[in-house]
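Presented as structure tokens, the chain that follows is alone, the form predicted on its own.
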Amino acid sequence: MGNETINLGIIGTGGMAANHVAKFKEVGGCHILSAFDIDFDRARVFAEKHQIHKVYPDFEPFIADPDLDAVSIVTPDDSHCSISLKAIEKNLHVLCEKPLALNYADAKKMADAAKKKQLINMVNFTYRNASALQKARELIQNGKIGEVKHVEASYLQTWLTAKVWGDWRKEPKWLWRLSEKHGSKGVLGDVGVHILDFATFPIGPLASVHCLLKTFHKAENDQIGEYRLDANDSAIITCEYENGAIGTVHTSRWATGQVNSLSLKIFADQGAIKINLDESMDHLMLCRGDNVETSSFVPIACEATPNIFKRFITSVRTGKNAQPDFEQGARIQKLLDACFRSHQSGQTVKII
């Protein structure tokens, strides 16, 4: 699209939508043209607050606007597939919140549709923005720590035990995430999707998973209003990588004292890498060379990486699809599906 301004539409005007608007405004070269939400009053208030001049009570005229170039989908998980397919049908580029879909079949359908139309497509795996993770991948792919043998990864949140993000018992933006009926796949679908991408991006794909999910009692009859609190709260995954390494990946909303904590430890035969995003997004700890014998780690500064909003706009402008795209979203969805099957069967599931 050269130097033309890229017109964006925001679909879904809940809590995360404000972040999308703010980040796109930082990019430059794009304009938030319009907004849509099934709750028109919420969309109208959102549009006024963010100076968005077009706001629609109905989806069809929104998606059919000839001035629209791309959409950012910030809706509950169960609507990602249908909305993305309608946007692609209208030849719109799509940035979609994670998880890409509720299952691999839908995610693959989305990836195939975007590829067929040659449209830019990306899924918001936020932590790809951490330059520490990008540097870890570079070091491993270049053989700087040897062959990876063992991995530990975790994503821990405290919002079921503290009110640092709000009171989940009173706010629909949290309650829906605890209810399968309202489109949630629990902590595994919500943030487990991030940690599975985080744990595989630097190292490579998984060959198998064994998963245990747990839903804890949270309210009388495990129900608050219309919300049945039945989505999983904690997940523990043991896995084997295609390269033979093994690992543990776990995530929970019951991690008291951990507001929003991601960590990754990668142990190889010639070195090790530790990433703790609570401490830094742009530094990692590296043990290699002479430091292996003394078990010493040194901090490594990592060159900044453009965030996904900038990468998306650059992709639309150049026609070259940056990562993570819908195909990567589908690969992670295949892992999620395998985790659910493993929990249900109590067996290790191979990734085919």
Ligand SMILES: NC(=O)c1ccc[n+]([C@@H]2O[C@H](COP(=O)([O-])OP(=O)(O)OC[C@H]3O[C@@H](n4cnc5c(N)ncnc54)[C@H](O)[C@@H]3O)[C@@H](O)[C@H]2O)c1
Second form
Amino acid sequence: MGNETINLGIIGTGGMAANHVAKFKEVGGCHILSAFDIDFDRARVFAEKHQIHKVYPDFEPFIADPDLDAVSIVTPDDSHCSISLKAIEKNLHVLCEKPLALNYADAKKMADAAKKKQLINMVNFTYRNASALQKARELIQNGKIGEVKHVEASYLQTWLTAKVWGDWRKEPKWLWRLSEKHGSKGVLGDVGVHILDFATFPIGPLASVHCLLKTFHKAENDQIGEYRLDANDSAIITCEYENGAIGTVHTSRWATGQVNSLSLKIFADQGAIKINLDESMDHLMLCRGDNVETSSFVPIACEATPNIFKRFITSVRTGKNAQPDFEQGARIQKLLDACFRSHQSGQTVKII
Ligand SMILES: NC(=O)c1ccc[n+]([C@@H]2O[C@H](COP(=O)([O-])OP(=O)(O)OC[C@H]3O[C@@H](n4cnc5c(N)ncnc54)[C@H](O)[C@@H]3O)[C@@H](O)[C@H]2O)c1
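Starting from the form predicted on its own above, please write out the structure of the form predicted in complex with this ligand.
Okay, now the whole complex, with that chain kicking things off.
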């Protein structure tokens, strides 16, 4: 699309949408043209606050606007597939929030539809924006720490034990995340997708998973209003990588004292890498060479990575799809499906 302004529509105007708008506004040549939410009043207030001039009460005229080039989908998880498919049908490029869908079949349908129409498609695995993660991948791919043997990854949140982001008992934006009927795949679908992407991007794909999920009792009759609190809120996955390494990946909303903590430790036969995003997004800790004998780690500064909003707009301009795309969203969805099957059967599940 050369240097033309890219006109963007925001679908879903809740908590995360404000972050999308703020970040897209920082990207040169991107104009936020319109907004839509099933709650029209919320959309109107949002549009006014963010100076978005077109706001629609109905989806059809919103998506059919001939001035639209692309959409950013920031709705609850169970609507990502149907909305993406409608946008793709209208030849719109799509940035979709994670998890891409609720299962692999839907995610693959989305990836195939976007590919068929040659439209830019990306899924917001936010932590790809951490340059430490990008550097870890580069170091491993260039053989700087040798053969990876053992991995430890975690994504820990405390919002069920502390009101750091508000009171989950009272706010729909937290309650839908606790309820399968409201389209949640639990902590695994909410932030487990991030840590599965984080734990595989630098090292390579998984060959198998063994998963234990737990939904803890947290309200009378495990119900608050219309929300049945049945979605998992802690997950532990043991996994084997295709390259033979093994690891543990775990995630919880019950991690008292951890607001939003991602950590990755990668141990290889000639070195090790540690990433702790609470400490730094743009530094990793590296142990290699003589430091292996003394078990010493040194901080490595990592060159900044353009964030996904910038990468998305650049992709629309150049026609070259950046990562993570819908195919990657679908790969992670396949891991999620395998985790649920493993939890139900108590067996290790191969990723095929
Ligand atoms: N990448 C990240 O780090 C990150 C962080 C937070 C949230 N998210 C994702 O963003 C999405 C939205 O989360 P949120 O926290 O903003 O939720 P939210 O509940 O605050 O907002 C969701 C909004 O979508 C609207 N909505 C619901 N169904 C809709 C539909 N069919 N069409 C249009 N609008 C609809 C709701 O009315 C609400 O305003 C989720 O998929 C979540 O997983 C991602």
